[in-house]
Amino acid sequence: MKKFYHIITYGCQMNVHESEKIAGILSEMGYESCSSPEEADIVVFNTCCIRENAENHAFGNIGMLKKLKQRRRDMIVAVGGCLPQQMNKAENIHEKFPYVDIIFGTHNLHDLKSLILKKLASKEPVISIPEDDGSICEEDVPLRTSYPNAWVNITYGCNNFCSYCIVPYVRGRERSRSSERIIAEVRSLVAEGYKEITLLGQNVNSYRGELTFPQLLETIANIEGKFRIRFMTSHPKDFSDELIEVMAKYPKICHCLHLPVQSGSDSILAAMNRRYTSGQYLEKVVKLKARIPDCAITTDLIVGFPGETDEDFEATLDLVKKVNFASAFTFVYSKRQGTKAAEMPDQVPEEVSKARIMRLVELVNSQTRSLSETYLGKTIEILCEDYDDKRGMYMGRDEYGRMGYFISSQNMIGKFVKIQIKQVNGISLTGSAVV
């Protein structure tokens, strides 16, 4: 009898990849994919622990599995990724959660098959967590799910210890792939077709293989075929002038960036140690700009963050408005015990954080909005990535990170298209195909 799976996935692009590695293990023991919980043999939750309110989804979810399971108990419910590695959290889900079979961490992803079989041979719920980070394995096989996007990992974990963040804590330190596997995995990745690369890490800046992050992506580059390189995320104080340079060189690498700044409070940037300061942070956006003035930058903006005065938070407002970020995502900070941050007098009231954030959506909305009118007119080339049955079109990004709409009567995804833009939409382009 066929036996199915089904996946779900919280938080960022890290996790996205890290699901098609758990698909690609659930498909090599023989399972299939199914598009619910209530047809699955095995409902793996690959969880995200960046903020509360991530947290607090996976638990709310992982609750309403509770009836599914009484009534199915041959199904098997695992709980892995960034929650269960928090400190003591392993522990919470299964008390709270009793029906949960398997519980494993980020460092053992690639042990999943040998927990799932421990399971089928007893009755007892299989707990592993490691506390050490681990070793890199190149043995995993994902199950793509995303063309014609692919991922590609190059670093693991974080060293920064940013005050606020649990990443260092839940992802370990920061580990490098070997260069030769990764230039090798994207060359894998471009004969089968893929054609946009993204390489990802929690500051891909920092990467130590055979060599450096600019030379990494200069090689990528140099790959035969057509494609589009994209990376993230970078942190500000590793931006370089030679990454600047080989991003302005090669055609291939998108003029798109990804440079969370946090803050734009001096004070702030400290007590976050985030290790430069506003100045310092539009100096590189100057630089970049100089030498690539395409490009657009998009950004993580933080809130409420403790000890954030109305000065704090106008010097926020501020940068916002000197770079005009072509998007950016904002959150109010969220508590994350064993952080730094927590432990921090002079937590904002969360009234006050509310108003500040719906302050800095509608400065950010709005350059956003008066970015998409310029493309007005204009004839762009994007990516095909999907069709929404909503709209009736096909869609897809262009190198810059905005996404256009346009009908056809073939399926176009996974192609390159020119379309001349007809309307504009708050982030969105409407447009028709250009033969």
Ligand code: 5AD
Given for the second form:
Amino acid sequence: MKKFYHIITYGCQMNVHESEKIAGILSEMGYESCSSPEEADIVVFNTCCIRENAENHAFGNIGMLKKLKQRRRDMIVAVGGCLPQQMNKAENIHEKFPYVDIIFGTHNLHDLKSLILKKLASKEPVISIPEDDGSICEEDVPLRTSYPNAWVNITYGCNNFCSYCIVPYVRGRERSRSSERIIAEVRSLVAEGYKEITLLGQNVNSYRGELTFPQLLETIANIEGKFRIRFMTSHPKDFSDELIEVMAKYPKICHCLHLPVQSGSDSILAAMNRRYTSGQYLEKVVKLKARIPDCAITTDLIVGFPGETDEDFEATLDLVKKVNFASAFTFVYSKRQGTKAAEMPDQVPEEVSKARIMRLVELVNSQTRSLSETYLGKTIEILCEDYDDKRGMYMGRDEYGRMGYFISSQNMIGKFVKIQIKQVNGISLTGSAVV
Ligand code: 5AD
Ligand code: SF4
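Now that we've seen the form predicted on its own, could you pull up the form predicted in complex with the ligand?
Every chain and every other molecule in the complex is listed next, the one we just looked at coming first.
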């Protein structure tokens, strides 16, 4: 009898990649992937808690499984990742959703097999949320689902304690994987035919294995073959001249940098514990653009941090205008229990934050749209990633991260394709393949 699994993932790339590791464990246990919880023998929620809405979203979907679970008592429901790793949250989940069979955290994903076996042998729910012990598990073999792109972890955890952020509490202290292992992993991915390698860490710039981050990047860029290299996320305080030099030197490294600024106001940046000023951020941007003029810079921005005044918010708009980001993720500040900012006075009223984010989104979108206009008539090289059923077109990205669509009668996934842009619609570009 075949057994099936279904994984539901919330949150960042780190989680997307961890779901690939969960899939690896489940397939090694004999489960096969299926496309809906209805067909599954085990459903795994890989959760996120970075903002309240991520949490509510997961809670809502776990709640929706209640009926299915009543009909299919043998189905296993597991909830893991960042959400249950928060203080007292596992108990909370257990009380709210007593039908959840397994609750695990961020530090024991590799124990999932034994947790499942334990559950199969007992009627009781299995709850296991170990604390960070500083170790890294190298045993998991991910079942990769995003060919031609492959994610490679270089660090886990975070030591920065930005005052709004829950990540250091749920992911533990920063640990770097050995450079040798990372390089070996990338080599074998390239040999298997992966065309885009994204190095992942909460703050890749503070990577410290046998090599520094720029040295690691340089070594990877020297691996033979046609493939692209991306990395995320970079903390501006650790973004160095040496890294700019490596990015400039190797064509394999995409001219694309995600550099979250969060705010343009120095007093807010200080309260956020970001450890740079807007001036220092701009200096790094100027240096980067001087050395790599075509570099696309993307960012994350938070509005409504406690104490943010109209002037602070105007400073954020100013900075966005100065940098001219290729794109930006914009967030309304969300209070996270246990963080420093949750205790700060002057929490900003929701209506104020909403009005601010609307203005910010409008500005960011207008910058992204103007950038799109510059693409009209140009020929760009994209790495074809997927087929979009709705549009009936293949889709890929250029090195700057911009999505482009085109029609082809052959399967182009995993190929580098040159397309000439014929149509620009907001952020989406459509072109025709050039032979
Ligand atoms: N509220 C809103 N946004 C947040 N981020 C992190 N924590 C919070 C929070 N409490 C955003 C930051 C970070 C991105 C991954 O999520 O902008 O860079
Ligand atoms: Fe959170 Fe700051 Fe660490 Fe990023 S660097 S994960 S925002 S604490």
